[in-house]
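Only one chain comes next, encoded as structure tokens, the form predicted on its own.
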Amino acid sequence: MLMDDMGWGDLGVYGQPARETPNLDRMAAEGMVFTDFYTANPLCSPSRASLLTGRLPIRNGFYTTNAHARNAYTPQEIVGGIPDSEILLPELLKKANYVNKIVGKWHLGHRAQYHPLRHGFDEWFGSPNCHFGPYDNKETPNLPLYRNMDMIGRYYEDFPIDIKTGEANLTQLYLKEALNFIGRQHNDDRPFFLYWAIDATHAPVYASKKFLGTSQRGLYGDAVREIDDSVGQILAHLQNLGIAEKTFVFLTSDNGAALISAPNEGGSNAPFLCGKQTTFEGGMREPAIAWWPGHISAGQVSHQLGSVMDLFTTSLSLAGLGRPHDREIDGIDLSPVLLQGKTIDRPVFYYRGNEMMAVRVGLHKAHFWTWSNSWEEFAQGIDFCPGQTISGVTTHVQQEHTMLPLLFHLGRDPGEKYPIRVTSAEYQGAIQQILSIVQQHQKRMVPGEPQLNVCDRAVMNWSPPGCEKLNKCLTPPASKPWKCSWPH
């Protein structure tokens, strides 16, 4: 279960004071909560590519080299997508006869060769992009929703989202797809992988009529409450079918809450610094809950450093499959953590585009580069760290610290407010260890071909497969590729 822009501070179990997530909190009480779980990138597309490949975005190609340390993703005009050379989790699970379904947002390329059914999934209900719009279908086409390989309509046209009220029935549709798929695989006695990647908490936020106006936290809270209810129904369905003890469930988010959309349409990363788009803790550290009755003991809290990339390796292990040996895999197998309560030493690398921005080893985090967002964006009211200015840390220019990294102790200072003095013994000891790890990491780093460099309006969702049946094909403009601009 991959949430979209949901922050560490959005769940009751992580301290959200309204405690409006009873089902997620119960899931945590019945399983294992991770306090130190990370995404592989502070933006949606690269983190999703990493979850499904077990590899950092710079390895799997989900980054840009158009400018230094820029976040990039897959808007409609992007030419690239997940390369055929990458091996995705569902492709490997097929070797153990798993049936694989994605529900919701794909975001790994919208051109036909990048669709999920060409990369190991057997079924798909959802969209290649997020629910932006509405568009005019002349300058920019409205986004398609797919059932398997054919579009079945478009956002705002056939699948309404009321921009004024936030009302939309999409989460309910995604819930029904999940319940139906689980039931069918149970009836057929088939092992299954369900990738439930809903996007209700990504601005523009939406919720169904039943949940609108029910939260103390406004529209964003309404969306979270509906997600919480849906998770409760899915877990109850597994229990009612008698397959809960056969089913490993993991919930996390693709990146930190989008503070630029707060407070009305954005979540909380408290107590961490900044949010989505940044490699501070608020952009990279995510809520994470593992649930597997009869296998994962209830009521556990793990301080294991985890990553979305670990879900790739861990899932293969639990399915009795080995990891690929012809490529570097960054995810580790968390099954000893989940099943035996162990901890595994490992670093966490924080990348932004083509640059390693920071590294965490133990409780220490070293920043080699700092940058929140540009002065140009900031002057336009775009702020990824609202109300959190820290001199020399939340910089509006790309600040290099490679000769003398900024060092924080995340146990004492999770908000990254107080850099450790460079003359201290603590600094000297921690930096020496971190620099050794970084050196080894960089020796093994072979970047993949960047997929997010080229844009072209001709490749947008003008005429997706299946549009002919619906009389919804649009005429694309002439191809005029350009170098994508990534200001952040």
Given for the second form:
There are 2 protein chains.
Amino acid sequence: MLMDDMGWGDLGVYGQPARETPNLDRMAAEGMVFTDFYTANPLCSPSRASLLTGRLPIRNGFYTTNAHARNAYTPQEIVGGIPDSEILLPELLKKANYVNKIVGKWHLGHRAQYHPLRHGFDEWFGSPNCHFGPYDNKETPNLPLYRNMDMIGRYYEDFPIDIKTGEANLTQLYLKEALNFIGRQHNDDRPFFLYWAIDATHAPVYASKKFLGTSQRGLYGDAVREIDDSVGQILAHLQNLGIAEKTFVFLTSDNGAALISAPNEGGSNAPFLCGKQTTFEGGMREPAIAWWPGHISAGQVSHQLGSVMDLFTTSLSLAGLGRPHDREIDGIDLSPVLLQGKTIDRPVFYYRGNEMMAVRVGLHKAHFWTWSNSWEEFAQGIDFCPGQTISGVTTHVQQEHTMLPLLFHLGRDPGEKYPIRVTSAEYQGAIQQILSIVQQHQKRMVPGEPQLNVCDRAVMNWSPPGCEKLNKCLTPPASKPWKCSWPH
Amino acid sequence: MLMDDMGWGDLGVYGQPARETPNLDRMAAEGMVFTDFYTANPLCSPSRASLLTGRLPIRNGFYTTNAHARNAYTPQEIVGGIPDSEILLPELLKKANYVNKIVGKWHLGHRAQYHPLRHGFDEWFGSPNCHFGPYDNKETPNLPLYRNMDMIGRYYEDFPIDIKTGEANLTQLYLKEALNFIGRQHNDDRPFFLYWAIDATHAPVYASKKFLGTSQRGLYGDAVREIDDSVGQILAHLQNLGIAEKTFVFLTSDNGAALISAPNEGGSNAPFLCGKQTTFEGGMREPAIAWWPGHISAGQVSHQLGSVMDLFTTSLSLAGLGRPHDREIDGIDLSPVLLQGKTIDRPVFYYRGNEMMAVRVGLHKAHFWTWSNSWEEFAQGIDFCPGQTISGVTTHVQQEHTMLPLLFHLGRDPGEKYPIRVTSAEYQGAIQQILSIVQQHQKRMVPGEPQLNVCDRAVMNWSPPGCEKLNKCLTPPASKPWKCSWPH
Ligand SMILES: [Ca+2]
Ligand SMILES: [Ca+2]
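Switching from the form predicted on its own: structure of the form predicted in complex with another copy of the chain?
Expanding to the full complex; the earlier chain stays at the top.
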């Protein structure tokens, strides 16, 4: 279950003062809560590519070299997507007879060759891109929703989102798809992998009528409440079918809360610094809960440094499959953590675009580069760290610290406010260890072919497969590729 | 159980990432957690005076008129203290045959007439002031620890605190006092009131040897761990004696975490704005847990707007006693909240010194004055909001907003970052309601005689009662009163 832009501080169990997530909190109480779980990139597409490949975006191609250290993703005009050379989790699970379904946002490319059913999934209900809009279908087409190979309609036309009220019933559709899929696999006695990638907490945030106005937290909170309710229903479904003890469930988010959309359409990363788009803790530390009655004991809290990439390796391990050995896999197998409460030593690398910005080893985090966003963007009101300013840390220039990394202790200072003095013994000891780990990492790093460099309005969702049946085909403009511009 | 400078974000159950408070978290799981519980002032002395009188500092005299909107407390040179005209909780409980003990910090004045045994307590083990020092006993005497009427030694001499390592065994002494007192009352079959006012989390922060270095969070976390362990032992003691179902236990803190001492000696107020000394949420919203097996159902979360002053009224109610009717009491009886899960409508007033800075009604909070501290202090590095700057909110001048209060919605915006537009319908509606409540409040407000205006080095703890037996009497200087200076 992958949340979209949901922050560490959005769940009651993680300290959200409104405490409006009884089902997620119960899931946590019945399972294992991770306090130190990370995404692989503070933006949707690369994070999702990493989850499904077990590899950093710099390896699987979900980055750009158009500009230094800038996040890139898959808007409609992107030409690239997930390369055929990448091995996705569902492709491997197929070998063990799993039926694989994605519900919700794909975001690994929307052109034909990137379609999820070309990369291991058997079923799909959802959209290839973010639900932005409404568009005019002239300059920009409205985004399609797919069922399997074909589109079945477009956002704002066939799948309404009321931008004014925030009303949309999409989470209900995604819930129904999940329940139905689980029920069918249970009936057929088939093992299954459900990738439930809902996006109600990504701006424009939405909730269905029943949930509108039910939160203390405004529309964003309404969306969270609906998701919480849906997760409760899915877990109850597993229990009612008697397959909870056979089903490993993991919930996390693809990146930190989008503080630029706060407070009405953005969540909370408290107590961490900044949010989505940044490599501070607020951009990359995620809520994460593992649930598997009978296997994962209730009421556990793990400080294991985890990553969305570990879900790849761990899922393979739990399915009795091996990980690919012809390539670097960054995800580790968390099953000893989940099943035996062990802790595995491993670093966390914080990438933004083509640059390794920071590294965490133990409780120490070293920033080699700091950047929130440019002064130009900031002057326009785009603020990834609203209300937070740490001199020399939340910089508005890409500031290099490679010669003397900025070091923080995330135990004493989870908010990255107090750099450790360079002359201290603590600094010397920690940096030495970190630098040696970085050196090893860089020695083995072979960047993949960057997929997010080229844009072309001709590749937009003008005429997705199935459009003809719906009379929803639009005429694309002539191809005119350009080097995509990534502002941050 | 009153914590000192412990912040909302310091407990696992409130989202502290290190999650090092298993006993407090269990207490919360077995009882009721308050998300919206407040102190009456963001500083020790006035907060404690309010807890024991059920009245705002502006009424009970724990404020200053020496300067506008400045916090005052009871350092050694203070002449004032708790007036005889105030009725304290233990004085009333005595009428119902309760035995009352204070363990730890009193802070309501250290001169003879302010002694806790003169104000309703039967026993005392602790100190009248904060454990600052070490002093030279020439310019400033080291602070005394009392057992009942007499001092039994001084900090740093007889009760060591190693300022370098943070080692001190005081929490262990306070724990022993609590366990012993409870055991004795149980043996005598006497009802009791234990006011366990420990101060290990107030700078200089300390922990005993066993706990030093055990936290991810440094010395501050070590202190929290020791307190957590002690609370666990006290609750276990109640259960072992079979009196848990007869004992109402409440844990809260006297003010928000002291961010000026962070990260090594200060806690966390995440996700709230600023800390101790301020009337932002970080200064006044407190962790609060009620525990009473058999009476308060397990696993509850209450959004009741609560106050330390409610502990006065609620305790009286639970003891079957009435509240005084000859004076204004600001605390309300929370027993319907605790025992029946009800919610009681009531405002929260945020005072700083002699000024009502802000008011909360429902989820709206209106600031009539904003101030962090002066530019002069700020320039010296004294920062009550480290890393946080909200333009027009965390002001370094005392900024008046009485004509057009700054309004926040604490549900959508617990961090007080996004003032609501003055022209919005939400603003108009909320402000009208708030202004009418403020008008009522001010109509009934008769400020008490301010107790914290006059200082005199002659009143310091030179020769507390009992000093002669210990040969620890010091010679006071001649009396030379002055108007105390309160910098913030
Ligand atoms: Ca996202
Ligand atoms: Ca205090």
